[in-house]
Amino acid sequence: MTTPQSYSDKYLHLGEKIDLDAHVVCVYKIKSTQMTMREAAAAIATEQSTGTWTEISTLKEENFLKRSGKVIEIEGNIAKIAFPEEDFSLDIGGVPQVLSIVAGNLFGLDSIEGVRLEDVIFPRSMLREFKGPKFGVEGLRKILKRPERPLVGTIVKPKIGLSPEETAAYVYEAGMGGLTNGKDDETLSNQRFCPLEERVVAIAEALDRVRSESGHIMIHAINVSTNGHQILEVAERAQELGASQIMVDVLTCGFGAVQVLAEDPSIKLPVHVHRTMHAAMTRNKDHGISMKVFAKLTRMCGGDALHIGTFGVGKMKGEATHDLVYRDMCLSPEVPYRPMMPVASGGLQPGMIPALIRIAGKDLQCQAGGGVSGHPLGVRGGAMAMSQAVEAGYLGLTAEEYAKDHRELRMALERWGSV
């Protein structure tokens, strides 16, 4: 059912000046064959603020003027809608309540075939309510004593099935091969074959061995993703047992999970953020939510590192141009927080890394799972090949050029090729 034109016109404020410091401005891409852009944009503003599908007796003029969404710009199939700051509640509602307005029922409006939230611009007063990353790019580099080069990491593979001892052995080999970062996979939690507490202790011991034997520093992100009432307790326990970093699946756990881990004073560790399930909302370019929005919210909530894609060179669906936008959201001064480390992960292998660094820059964490464990020389050889590939990219060399003097990288190229 469409919104009557006589009613929806009240939500149109095209060409009018509004106080941007008192509104949240949302950018929507809209597709509708049943409505004009004016009608479709007005229907979204109606649904997400003071209106409904028909005239209602309870909507008073004063309340409407203060609380209604306002369509302030339409260009092609892009509409900007401003929602008054007073519509939002950050002390109790937080990001969940924000999303209920900017990305709520609008996706189900019958007369709109597609709508995609491309960006959200928050007023300064709302941005001040968030603290952003505790560590971010600079903090992670400081921990790892790696001031300029891209970080280079791995995901323990197989995703599930290894014991704590086997997981720790993998991490040890990766660290001895020169990797700076390791992480649990998003599917690993506290399964019987790899209990979290035993895994944390074993990995902490492995990282201590790496440092004592080689002087090299590596950290590993323990997946603490769980129910909302448990996540802080789980993270505190992991930290107590020696974890060097924690990881949370932001979309399955919620943005509030990232925020509590980042802001609670008891947690002293960097928060690595995985985006599992994101493609359910980000992959369709005509419907859903842009990864840019998720990146901005993650940075606001305090994520120190975030998966953003592989810039078109890995296994995950993506394009360099879009992933660069997401990278920029991690790093740019658009929001007043520490930069958040962009993480490129998903089907990467050493032959891809120099090209990846050329595209994405040096403030980047390059991460490979199978591209490490699948190396002919095993995990340590794969880690060495990845480290060599990152060094090649940092120096502006191709993988082939650097591989001439580095056996591990040369063997990786022979197995997987390069881009």
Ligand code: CAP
The other form holds:
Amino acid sequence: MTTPQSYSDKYLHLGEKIDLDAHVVCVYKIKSTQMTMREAAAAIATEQSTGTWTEISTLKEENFLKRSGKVIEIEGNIAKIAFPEEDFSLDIGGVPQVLSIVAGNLFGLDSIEGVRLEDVIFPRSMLREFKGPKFGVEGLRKILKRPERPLVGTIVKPKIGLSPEETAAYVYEAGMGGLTNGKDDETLSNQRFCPLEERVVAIAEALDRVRSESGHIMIHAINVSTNGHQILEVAERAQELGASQIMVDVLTCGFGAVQVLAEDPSIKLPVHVHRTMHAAMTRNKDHGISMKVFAKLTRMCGGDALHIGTFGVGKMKGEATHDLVYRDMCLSPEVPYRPMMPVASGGLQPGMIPALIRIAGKDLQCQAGGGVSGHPLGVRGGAMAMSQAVEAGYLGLTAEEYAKDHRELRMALERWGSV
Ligand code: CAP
Ligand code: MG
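Next block: the form predicted together with the ligand, after the form predicted alone:
All chains and molecules follow, beginning with the one already shown.
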């Protein structure tokens, strides 16, 4: 016999006026064949606040209204549930505790086949507890002395397998080809063939060489993703040895990892945020968590740049309309923090960049791994082609138009075509 999911009409407050300054409002898309929308929404509010699968004798009546989630709106398959601010614990608990309420057990309730957290709206008092990016769009532009153009970067490829010297040689070539950003790939850490400390030193030297030989500024994000008890120490060590940026995988390491790297006074570097594993939660449109929620939380926690997708042009699953929502979440004044740089990455190559910029705008970091190192002229040629493509996009020209006078871009188009 299965245990029925209990819900109570007491959690339904449809049409009632609630104080939005004292609640966290969650927007859920729900699919249930066993329950009505009212029942399913009430079941979520029950499970995520004061209830459980059966009536209990320990919930005091006087606490019920103060602590319970309230279903405040249902429209079609969308329900809004407001959780009292008092239910949250930011000093100890933080984003992990927030997620355990707004995105917790509810995903596994047997009687609800699908539920997707589309958005979370925090009251101002809670937003004030977060600091947001230290650098963000403006800070990165200032470091790179690049006030208007989109940033243009690469992910060192192959993902793993290069030595520190080979990695640094790649970065040097990329910098000489005009790229502003380099980064470790998400699977590169401290493997024996490429120890983190040696890599940091070699890359810092390469970037210094680029600057002294060409005057061009490039930064490179070192992947410091690791266990919670080590992350600060690893980031501090990377900084000490000359890292110009650090990278963290937000979903494998947790939002607390982003926050500590952004807020700890010892770290003075911008934080590039990768989202490896996100698609396990964001890809299914009927179940999981929207990237919008992850973007909002990352910005609250102080990420300076975040991968948000390639607006339907790259290799990763995505659609322009959705990615525009995530981009807006990085940049919009909806939350009281500096704008965070949206990063487009995944299967990009120069022939896609002007179209990408046309869709996504100029506050964007365009990034290509294979689209740089797969160029017929090698990394420098690929970096030049990417830089030319960004210039074309910035000027409002197509890749073909700009390629007429730019050999590297032309060669990229011959190899990969354009969109
Ligand atoms: C891109 C990339 C990035 C993905 C992540 C990769 O390499 O380094 O991790 O872009 O996707 O490993 O695939 P390529 P997202 O340029 O060679 O494809 O940004 O969507 O999280
Ligand atoms: Mg990668």
